Partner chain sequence: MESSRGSLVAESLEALPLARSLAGPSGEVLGVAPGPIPEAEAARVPADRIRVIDPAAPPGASTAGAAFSLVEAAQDSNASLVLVVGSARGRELAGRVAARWDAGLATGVTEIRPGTQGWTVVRPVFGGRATQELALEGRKAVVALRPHAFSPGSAPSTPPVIEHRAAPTLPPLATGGGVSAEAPVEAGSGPSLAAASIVVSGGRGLRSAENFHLVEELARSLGAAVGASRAVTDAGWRPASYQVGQTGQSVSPQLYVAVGISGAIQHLTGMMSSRVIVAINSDAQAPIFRVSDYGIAGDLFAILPALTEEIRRVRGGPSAPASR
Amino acid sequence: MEIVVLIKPVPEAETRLRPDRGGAELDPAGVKFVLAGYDESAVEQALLLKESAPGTTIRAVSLGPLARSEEVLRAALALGVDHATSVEEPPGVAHDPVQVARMLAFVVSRYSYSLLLGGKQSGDEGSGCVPSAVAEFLGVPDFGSVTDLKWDPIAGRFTFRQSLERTVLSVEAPPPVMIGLQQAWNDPRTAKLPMILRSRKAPIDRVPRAEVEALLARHPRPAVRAVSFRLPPPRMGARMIEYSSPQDAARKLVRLLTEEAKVL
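What is the structure of this single chain, taken in the form predicted alone?
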């Protein structure tokens, strides 16, 4: 089985963010970029499938500025991914999920794959459109919000659950298929030091920006662009409750919510 995992570098959750001088984009200075949460789960799921199906190989593909994408690719290699491909992102397309998907599909199409895996959405833009758009460009079926993904070698099919509003579907699908993963079987593993050191020297295939720019030149300009980037206003009005015991704190909190906030 050949698995291709799509991963994206996003700002670390604890990083302090600020707009750039133009006020339309994130200022990347001092920002640490890491694997998106759902993408991290997708890598873990690929590794679990590899362990359950001998002979499986995994390739991670990431689109972005080279330094950022290669950092998360090396993180994936340190976890046990076999191969990595970095796609240098042209300026002005990061916020357009269709153009992002077009570039990813262009690169993925040069590899053989039984399964395309990605997080159901990224940790920054969060549109949730990219996996489905990649599948559309490649002409393969796709499923989002997937859990409990497994490979049935006898039937030659993937089995999984898909979470929908008020229901959960049990699905079987033959390869190739695109999966937008919600959660792996278990929490993502931690890379071990020997693998981290090995990943620092591992080769990464690079797709030059000129190749994807030539692709985009044959299609309309991005339909989506960032017009402003600002942080939410600081939270105001915090009120500390003085109490002598947990029971006293609960009584005072209920009184405030009932008489002042009027939410109970």
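The block above covers the form predicted alone; next, return the form predicted in complex with its partner chain.
Excluded here are partners and other molecules; the one chain stands alone.
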């Protein structure tokens, strides 16, 4: 089986978010971009499938500023991914999921794959629509919010569950298929030192920026422009309810939620 995993470099979870000087974007100064969240889980899922189906190869593909995407690709290589492709992102398209998907589909289409894996959403902007847009460009079916993904070698099908808002579906799908992974392992494997060292020297296939720029030039689109990046107004801290008994606390809270916040 050949698996392609799409991974996006995102700011570390503990990053202190702040707008840049223009106020339109996150200020990237001092921010460490890492493999995290659902994308990290997608890599873990690919490795689990590889362990269950010998002969499987995994290729990770990442789009972004080169230094950032190659950093997450090296993290994936250190975890046991076999091949890596970096796609240098041209300026001005980071907020346009359709152009992002177009570039990813363009690159993925040069590989053979039975499974395309991604997180159900990225850890930063979290738009959750890139996997399905990639699938649309490639003409393959896609399934999001997926857990319990397995390969059934006898039936030649993937089996998985799709956790939707009101129902959980057990689905079987033949390859090729795009899967947006809902499942997150809180403790995915960590890379071993020899693998980290080897990943530093591992080759990464690069798609030059000129190639994707030529692609985008063939499909010009009106811009998706960042207008502002704001932090929510600092919450003033909770209004602490003073009470004489648990029943008193309950009565006061219910009254506030009903009459002031109007959420009950």
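All of these numbers come straight from a predicted model, not from anything done at the bench. Numbering follows the first chain given and starts at 1. Under this definition, the rigid core comprises the largest set of C-alpha atoms superposing within 1.5 Å between the forms.
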property	result
Core-aligned C-alpha movement of residue 12 between these two forms, 2 Å or more	no
Threshold 2 Å Cα movement between these two forms at residue 221, rigid core reference	yes
